[in-house]
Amino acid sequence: MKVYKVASIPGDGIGPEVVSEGLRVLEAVARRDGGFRLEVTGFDWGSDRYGREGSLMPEDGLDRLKSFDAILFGSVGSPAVPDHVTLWGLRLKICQGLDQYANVRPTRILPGIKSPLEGVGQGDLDWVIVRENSEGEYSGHGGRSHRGMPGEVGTEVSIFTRMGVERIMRFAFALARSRPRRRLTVVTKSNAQRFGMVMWDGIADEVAREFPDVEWDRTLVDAMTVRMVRDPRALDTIVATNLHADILSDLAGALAGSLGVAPTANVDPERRNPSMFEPIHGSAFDIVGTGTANPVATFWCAAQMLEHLGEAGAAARLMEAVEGVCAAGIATPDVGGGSSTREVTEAVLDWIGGSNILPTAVGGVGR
């Protein structure tokens, strides 16, 4: 039987709350494959660590980080310690520090959830949003000078490498070629970002002689917003920059529904380092304690993890359940429903476990 070491690291917010949850479908599908098991470690990290010790992880945390084989996150952030010191000090520290540099993020609408874009449903969007996860805007480089006078002054600089570009282009480029519609769409802003964004504009051109099976056109970012919005069946595959991904996907977890149903991986496609499964919805502070926060976009990220590791039966039987369980009403209040996040996850444990009757979800029906 395989054993995958898998480092959970629930952080902040309501990242405790999901990721007790995803693990407990883990090991259910674990348990119902039969083929492997998990042996799950558990850090601490985060802002009440930062508020003991002055640090979100350990300064060795990383070289204990690349004995696992996958990790599994929550979230990061609370307003007790500023935004800029919980990402840096802890996401953006593995994510950089084990060079996981592609972010996927699926976006579709799952059934028995609803778009807020009319006329839009199940089928009509169905993305992968890659986002370059190292550099770019989010290289760290930069600073102030002058603090609290009037000629202060801040810089944030981006960098774009040919090797970062290259190897994030051939990885969406072939992601697309792996998908039915093999289609890919590259988001820009050369038009005013006229050094690093037109050399990743260069860099396209050239990786795209590489995939002559996959048809790709370049767009604006501020265009990009657009066509997402008023005409989402055009789009399949999607590449862009570390900010402007990173917004453009919650704009698209959005336009599916709910934040709470949106997963991301933080991938070493070169496998040198274990990779990253998160939700990202955030640390949600306004419902912690609530038990409404939603547990679909973590048992997304479990299905990624799973299908990363090679257990891709795995993968599909705990995606089959989370679509089954939405589609059956039984869904927490940001998309909808009335059911608790202990609820949901219930009703995917039966489903994984073979029950043919679910529980009656508020304004839902049964399997």
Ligand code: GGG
Contents of the next structure:
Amino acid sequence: MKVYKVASIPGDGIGPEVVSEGLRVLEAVARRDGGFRLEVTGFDWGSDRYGREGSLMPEDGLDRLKSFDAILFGSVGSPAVPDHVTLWGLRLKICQGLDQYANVRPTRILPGIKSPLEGVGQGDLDWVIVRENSEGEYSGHGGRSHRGMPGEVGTEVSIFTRMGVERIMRFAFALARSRPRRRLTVVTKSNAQRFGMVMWDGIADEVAREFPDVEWDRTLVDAMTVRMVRDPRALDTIVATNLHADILSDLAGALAGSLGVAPTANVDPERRNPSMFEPIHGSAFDIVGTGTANPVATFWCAAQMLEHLGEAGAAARLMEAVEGVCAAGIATPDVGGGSSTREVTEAVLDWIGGSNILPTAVGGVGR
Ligand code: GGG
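Form predicted on its own done; form predicted in complex with the named molecule now:
The complete assembly is shown below, putting the previous chain first.
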């Protein structure tokens, strides 16, 4: 039997609430499959550790992660610690330190979930956003001086490298080619940003020549927000810089019903290091402890993780269970349901266990 070593980093806020449920469904799907097992090691890294020990993760944390096959991450961010400290101290440290340069964010409207866009239902919105995950606006170059003085200066330098842009373009074109519509939109802002973004566009042109069977176009990031709202059916695969894709994928999650169902994979496509799977949502301290955090994004991440590990059958079974439960109207309040985190998880576990007859939730679709 194959054994996959998984590092679990629940992090802050609702992270632990959804990751624990994610691990339960992963174990259930592995048991049902019978061909593999997961060996999970938990790490208590995050803002509480920062309060106790002065850092979100230990110095040798990256080395420790390298021995795993995959990482399941929850969320990071706490009202007690400045956001730039938590983000750079954990999530970005791992993504950049392990060179997980492709951040893959699928968006679909799941059955039973309603988009805020009128007339847009299941099948009308099926995108994958590829976020450049190693450089750009998140390069970490900049500084601050003359603090508190009238001449105080703060700089934040976006750095685009040929290597970084070429590899993310190649990844995005290849992903677009693997999807039925073979269509890619390259997001840019090269009208206003005339160096890095013009290079970004030029490299897109170059890489496109390697993919003559992919239909592609280029759109300014501001116009892209309008296209996503007005004509969601026309989009398929999308590639954008670190910051642009971060913003666009929040919009995408909202248009698909809720950020609570939006997953992401931080991938090292060359597999030199483990890839990391996490819900897009943050730590959501406003609902911590209420038992209402939506576990669906984490379940979808778990399916992404299984697929990455080569367990496509188990991944498909897990997504079938998640979609069946959503279709039955068993859902948390963020997507208009009345169920708790635990109830959604139990329904998914029942489905994986083979009982596909679920109670019909009030107002739900039933099955
Ligand atoms: N699970 C995702 C998460 O915790 N995100 C925290 C966050 O603030 N992310 C912002 C970013 O990645 O740009």
